[in-house]
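Quick heads-up: it's one chain on its own, the form predicted on its own, in structure tokens.
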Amino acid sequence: MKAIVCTRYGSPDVLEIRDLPEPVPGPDEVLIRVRATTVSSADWRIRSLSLPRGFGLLGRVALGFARPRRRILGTELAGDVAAVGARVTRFRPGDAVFAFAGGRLGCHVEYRCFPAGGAIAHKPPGLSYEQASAVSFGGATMLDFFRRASLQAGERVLVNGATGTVGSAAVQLARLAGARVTAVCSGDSAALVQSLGATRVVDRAREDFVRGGDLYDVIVDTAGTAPFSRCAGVLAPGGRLLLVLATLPEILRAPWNRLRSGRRVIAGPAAERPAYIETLRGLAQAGSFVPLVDSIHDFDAFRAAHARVDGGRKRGSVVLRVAGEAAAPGRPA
């Protein structure tokens, strides 16, 4: 099978396609023929070793010193079950599925094995494979952050960086939870984030949300530009700042900030729970959650896909089409 391999840290040029043996599922695993996968911000950070401040040495310890320890990137995929292990009853060959590997990576391949009891679910029929491949990374991340924040209906939520993979999921999931959502993004994305559920849009080029006079119960920072020192004045009493992208000093200061101000800073890696994938499947099947797709690239154009993510201007997920059908019409990018 073909696999995209990261040979060392650096630009998209460090990636190459190699032929590897096709995996064989164990008794409790399914073998998925991958039809689509995504290139996420996690893939960019691992490939380039572009980590938040303070994580340089820790990152090399966790990821690999000279080159990525997990050399096949990719956190999520969609495809068809090609074979099942002897003890698997939940899936059958031919089932259309989507799955989330998370930190285990390994989705930039033609075939991948997954535990049948893991973060894998049947693909909602209303989503193309390309759309389904983009459900998990942003959706699961924000389900976990909102769970830790105990988000309640009627609360005021601001999403900084509302058009990225995680930000666009945050807008949709906050709206589904009954929150009132303000989205911070470029002005030309206003109609897009309103279609996702934002009731108010702040054009980041024209307005600084911390000077607008409004208070928020929850602020979601996906861009790394809204630390506690900047946001404390617009967090309501008991408010929570969700640092999806946080530096190590910000994480270490979080307990002190709460003790001093009564406002919580929630940061650190999102938990990866199979239950999140089932929740997202139900929402997507009902048409309540539709992943935002920025662009679709052929598998052989993997360097162009990575370059698109590196540019920092994507809106939603960058998808690699591994095999199969053309994308069905979806929400505009």
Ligand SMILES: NC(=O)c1ccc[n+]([C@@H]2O[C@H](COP(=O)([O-])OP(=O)(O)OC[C@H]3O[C@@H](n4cnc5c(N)ncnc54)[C@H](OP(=O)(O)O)[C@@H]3O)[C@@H](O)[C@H]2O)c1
The other form holds:
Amino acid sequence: MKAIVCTRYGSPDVLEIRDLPEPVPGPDEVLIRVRATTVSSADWRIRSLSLPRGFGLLGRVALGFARPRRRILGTELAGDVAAVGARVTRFRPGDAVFAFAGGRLGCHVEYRCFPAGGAIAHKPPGLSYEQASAVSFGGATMLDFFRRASLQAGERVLVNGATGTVGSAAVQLARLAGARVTAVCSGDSAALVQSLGATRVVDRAREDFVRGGDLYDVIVDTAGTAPFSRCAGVLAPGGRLLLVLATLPEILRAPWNRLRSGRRVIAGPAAERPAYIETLRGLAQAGSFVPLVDSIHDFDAFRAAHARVDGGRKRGSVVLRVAGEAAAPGRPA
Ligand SMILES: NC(=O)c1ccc[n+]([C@@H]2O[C@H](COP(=O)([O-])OP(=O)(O)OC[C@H]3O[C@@H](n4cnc5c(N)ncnc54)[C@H](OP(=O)(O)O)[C@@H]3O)[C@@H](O)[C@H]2O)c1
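Target state, the form predicted together with the ligand; input state, the form predicted on its own:
What follows is the whole complex; the chain from before opens it.
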């Protein structure tokens, strides 16, 4: 099978297509023939070792010193079950599914095994494979941050960086939770974020949301431009600042900021729980959550897809369409 391998840290040129053996599912696993996968901001960060301030050494320890330890990137995918292990009852060959590998990566391939009890769910029929592949990265991240923030209906939520993968999921999920959503983005994305559920839009080139005079119960920062020092004055009493993108000093200062101001800073990696994928499946099936897709690229155009992510201006997710050989449904594990 074809796989995109990251040979060392660097530009998209460090990526190569290689032929690898097709994996064989264990007794509790499913083998998925991948139809679509995404290139996410996590793939960009790992490939280029572009980490938030303070994470340089920690990053190399976690990801690999000279080159990424996990050489196949890709956090999420959608495809068809090609084979199931002997003990699997939840899925059958031929089922359309989507799945989230998160930090385990390895989705930029034609075939991948997943534990049947893990972060995998049936694909909602109303979503294409390309859309389904883009459900998990932003969706699961924001379900976890909103859970940690105990987001309540009626609260005022501001999303900074509202058109990215995480930001567009934040707008939709906050709205579904009954919040009133203000989106901060470029002016030409106003109609887009309104269609996702934002009731108010701040054009970041024309207006500074911290000077608008409005207070927010929850501020989500996916762009790294809304640290506590900037937002404290517009966080309502008991307010929470969700730093999806945070520097190490900001994370370390969080307990002190809470003690001093009564406002919480919630930061750090989102927990990856299989239950989030089932929640997202239900929302997508009901038509309430539709992941935003920026662009769709052929598998072989992986360098162009990475370059689009590197630019930092994508609207939603960059998807790789995986053509591959047709799997033989029913193939024994
Ligand atoms: N903590 C975690 O567990 C976790 C999980 C996932 C992701 N992350 C981090 O979260 C960040 C966002 O991820 P993502 O996948 O959503 O990224 P993304 O899709 O690449 O975000 C792109 C968006 O960022 C916006 N943007 C760029 N510069 C901006 C600025 N100065 N102010 C406001 N918006 C700006 C752009 O909107 P405009 O159109 O307005 O330019 C663009 O639509 C990444 O740094 C990623 O590493 C953290």
